[in-house]
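Presented below, as C-alpha cells, is a lone chain in the form predicted on its own.
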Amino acid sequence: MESQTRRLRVKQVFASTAGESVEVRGWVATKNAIGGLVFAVVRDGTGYIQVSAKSGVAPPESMDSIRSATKESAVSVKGVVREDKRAPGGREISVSEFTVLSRAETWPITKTAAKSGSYLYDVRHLSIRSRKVAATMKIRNEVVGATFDYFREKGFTLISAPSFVQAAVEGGSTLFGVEYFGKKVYLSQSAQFYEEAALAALEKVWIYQPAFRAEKSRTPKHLTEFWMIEAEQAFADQPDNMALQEGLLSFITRRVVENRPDELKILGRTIVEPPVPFESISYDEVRDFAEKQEMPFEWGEDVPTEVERLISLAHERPFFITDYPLSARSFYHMTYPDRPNVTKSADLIAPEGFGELATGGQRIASYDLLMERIKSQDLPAEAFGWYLDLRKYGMPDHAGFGMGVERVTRWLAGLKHIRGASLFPRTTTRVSP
C-alpha cells in the first residue's frame, strides 16, 4: 500500500521523517543538469529546498517538465524526502512528479543588472523575491508581532486614527496637502493628538498605522511614507515614557533573535538583546561631543544628522539623547520648571551609526500653559481648538512616543538604507512601482 502524500511547506519538510512522501509548491530559484540528473532549488514562503529528478526513476513527463522549467516558474513537486549531506540543509526531495503550474518568462534580473541598486528598486515588484529581501520582511513581521504582544501585556489598547487631518503635529513644512471635497487637508504625520484624546477613555493607548512626511531629506533613514508605532499613557512622566520605549525595543530584539536566526544569518547580522535601562546622555553632552569632533552646532538647533551618526557609531547598545531645547521640539512638549527652554523629551538612538529610532516626551497637560505656548510660537489657536479643549476636562500628566517600524527593522537587519526595510518604499524620488 502506497504511503499517503502530505502537502507541506519547505520548512515542514526539514522537520518531517526521511522516506516520507510529500508535495511542495513554490518557485524555481535555480536549476542545474548533470547528465541524466536534474537538480532544482525550489523556494516557498518558508525557505529553500533542493529537489532532484533522475532519468529512469522519475516519469518521462516529469523529466521533461523539470528540464523545461524556467527560473521563477511556479511548480508543484511530489516525491520522497531523502537525507543528503551534499544538499543545502542536508535534505532533498527525490522527484516522483514535477509539474509546472505557471511558466515564467526569461528572468530579467541578471547578475550584472543586480549590481545596480537603482535598477533593483525600478523592478522592486520582482526583486523582492531575493533571499535578503524576504529575510528582511520576515524580521519586520517579527517586529510588528512583538509590538502587538508587548503592548497587550502592558495593558494598552490598540486604537486607530484618521489619516486626513487639518492641523500639523510636527510642522507645517513637512505636510502633504490633499484636496478634500473643496477643502485643503493634510496627510497625517502622527496620530499623537488622537491618542491624547483617547487617554481619558482608555488610559493607555497605542497605534500601528502609516504616517507621511514631506521632508526633502535624502538620507539613509528617511522615507516619505512609513509605518509608525505610537503610544501615549496617562498618569505618566518622561521617565515612565523612556522605560516603556526601552522595554519595547528589548522585547522586539529578543523576539527577533529567538525566532529569526536563519534570517539574521542570511543578512550576515549578529545582534543581541540590549539590557535595560539604556544609557542616557544629554543634549548638552552631545554638543560637547560635537565640539571634540570639530563639528560644533549652536545651542537650540536640532542635533545635526552627521553628529547623530558619529555619536551612534561610538555606542554598541541603544541609548537616549535627552533634554532637547524647546526650539528643537514641537510646541506641546513640557519643559522643566527651572529650565523653561529645555524639554522633558528624548530621542532613542540605535548604535553602530543607525541613529534615531524613536522620539518621545512628556506633553503639556495644562490648558493655560498650552495656550501660552501656542501664542508664544505664533501658532493659530483655532487650528488646535479640540486639542486645547482636552485640557479643560481632566487631562492628567501624560507622555508618549513615536517609533518608526522601518527604522527599527533597518537596525535589526543591518541595512545600509531604510528603503530596504519597506517592501515598496516611497522616497522624495520614488513612487513606483
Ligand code: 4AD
The other form holds:
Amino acid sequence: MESQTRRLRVKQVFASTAGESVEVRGWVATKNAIGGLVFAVVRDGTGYIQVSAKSGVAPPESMDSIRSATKESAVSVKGVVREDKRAPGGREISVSEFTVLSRAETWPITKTAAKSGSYLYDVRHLSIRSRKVAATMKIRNEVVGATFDYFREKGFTLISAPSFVQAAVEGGSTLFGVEYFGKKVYLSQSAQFYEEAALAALEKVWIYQPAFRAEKSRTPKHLTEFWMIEAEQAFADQPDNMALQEGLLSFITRRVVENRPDELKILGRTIVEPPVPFESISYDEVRDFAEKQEMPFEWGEDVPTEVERLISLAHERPFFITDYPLSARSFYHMTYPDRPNVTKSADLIAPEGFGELATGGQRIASYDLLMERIKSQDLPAEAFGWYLDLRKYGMPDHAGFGMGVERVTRWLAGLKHIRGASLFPRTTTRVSP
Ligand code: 4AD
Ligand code: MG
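Here we have the form predicted on its own; I need the corresponding form predicted in complex with this ligand.
Okay, now the whole complex, with that chain kicking things off.
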C-alpha cells in the first residue's frame, strides 16, 4: 500500500518527522543542475526549502519537469523529507514527483535591474516576491494583529467610518478632492471626528482604515495613502491618552520581537521592547535642543523636520514631545487653562532618526469654546455642523490619537523609506502598480 502523502507548508516541513512523504506547493526561487542531480529552492508563503531530484530515483517525467521549471513557476513537489546538513535549514525534500502547475516566462528582474530602486517599484507586482518584502509584510501583519488584540483586551470597540467626507480634520492643504455626483467631497485624512461621535455610544473606540493626504513633501516618511490606527476614549485626559499609546507601541514591539525573529534577521534589524513609561520632553525643551544644534526656530512653528530627525537620532527608545503651541496644531485641540496658547497634545517619536509615529491630544469638549476656536481661526463653521452638534448633547472630556501603520512598520523593520512598508505604495509620483 502506498504511504499517505501529507500536503504541508514549508514551515511545517521543517517541523515534521524526517522520512515522511509530503507534498509542498510553491514557486521556484532558484535552480541548479549538476549532472543527474537537480536542486531547486521552492518558496511558499511560509518559507524556503531545498528540493532535490536524482535521475534514476525520481521518475523520468518528473526529471523533465524539474529541468524545465523556470524561475517563479508555480510547482507541486512530492517527496520524502530528509535531514541534510548541507541544505539551508538542515532539511530537504527528495523528489518523487515534480509537477509544473503554471510555468513562468523569463523572470524580468535581473541582478542588474534590481539595483535600481525605482525599477523595483515599477514592477512592484513582481518584485514583492522577495525575502525582504515578505519579512516586512509579516512584521506589518504582527503590528496590525497585535493592535487588534491590544484594543480588544482594553475593552475598545472597533468601528468603521466613511472615506468620502466633507470636512478637513487636519487642515485644507492636504485634502484630496473627489467629484461626488456633481458635488465636491474629499478623501478622509483621519477618522477622528467619527470616533468622537462614536464614543458617546461606545465610550472607547478605535479604528483601522486608510487615510489620504495630498502631501507635496517627498520625504522618506510620507505616503499619500496609508493605514491609520486611531483610538478615542471618553472621560479621559492627555496623560491617559499617552499611557494608551506607549502601552500599544511596546505591546506591538514585544509581539514582533517574539513572533518574528527570523524576519528581523532577514532585514538585519535588532529591536527591543521599549519599557513604559516613555520619556517625555516638552516642545520648549526641543527648542532649546535645536538652539544648541544651531538650528533655532520660532516659538509657535511646528518642529522642523530636520530638528525632529536630530532629536530622534539622539534617542534610543521611543519618546513623546509634549505641549505643542496651538499655532502648530489643529483647531480642535484643548489648551491648558493657564496657557491658552499651549495644547494638551503630544507626538510619539521613534528613535534612531525615524521620527513621528503618532499624534494625539485632548479635544475641546465645550460647544462655546470650540465655536470660539473655529471663529478665531477663520474656519467655516458650517463645515463642522455635526462635529459642533456633538458638543450640545453630553460631550465629556475625551482624548485620542492616530498612529501610522507604515510609520511603525518602517521603524520596526528598519527601512530607509516608508514605501517599503506598503505592498503597493502611493506617493506623489507613484500610483501604479
Ligand atoms: O499626525 P496626524 O496628521 O494626526 C491626525 O490625523 C489626528 N487626527 C489623529 C487622531 O488624533 N485621531 O496623523 C496621525 C499619524 C501620524 O503620526 C503618522 O504616523 C501618520 O498618521 N501619517 C502618515 N503616514 C504616512 N504618510 C503620511 N503622509 C502621513 N501623515 C500622517
Ligand atoms: Mg502629526
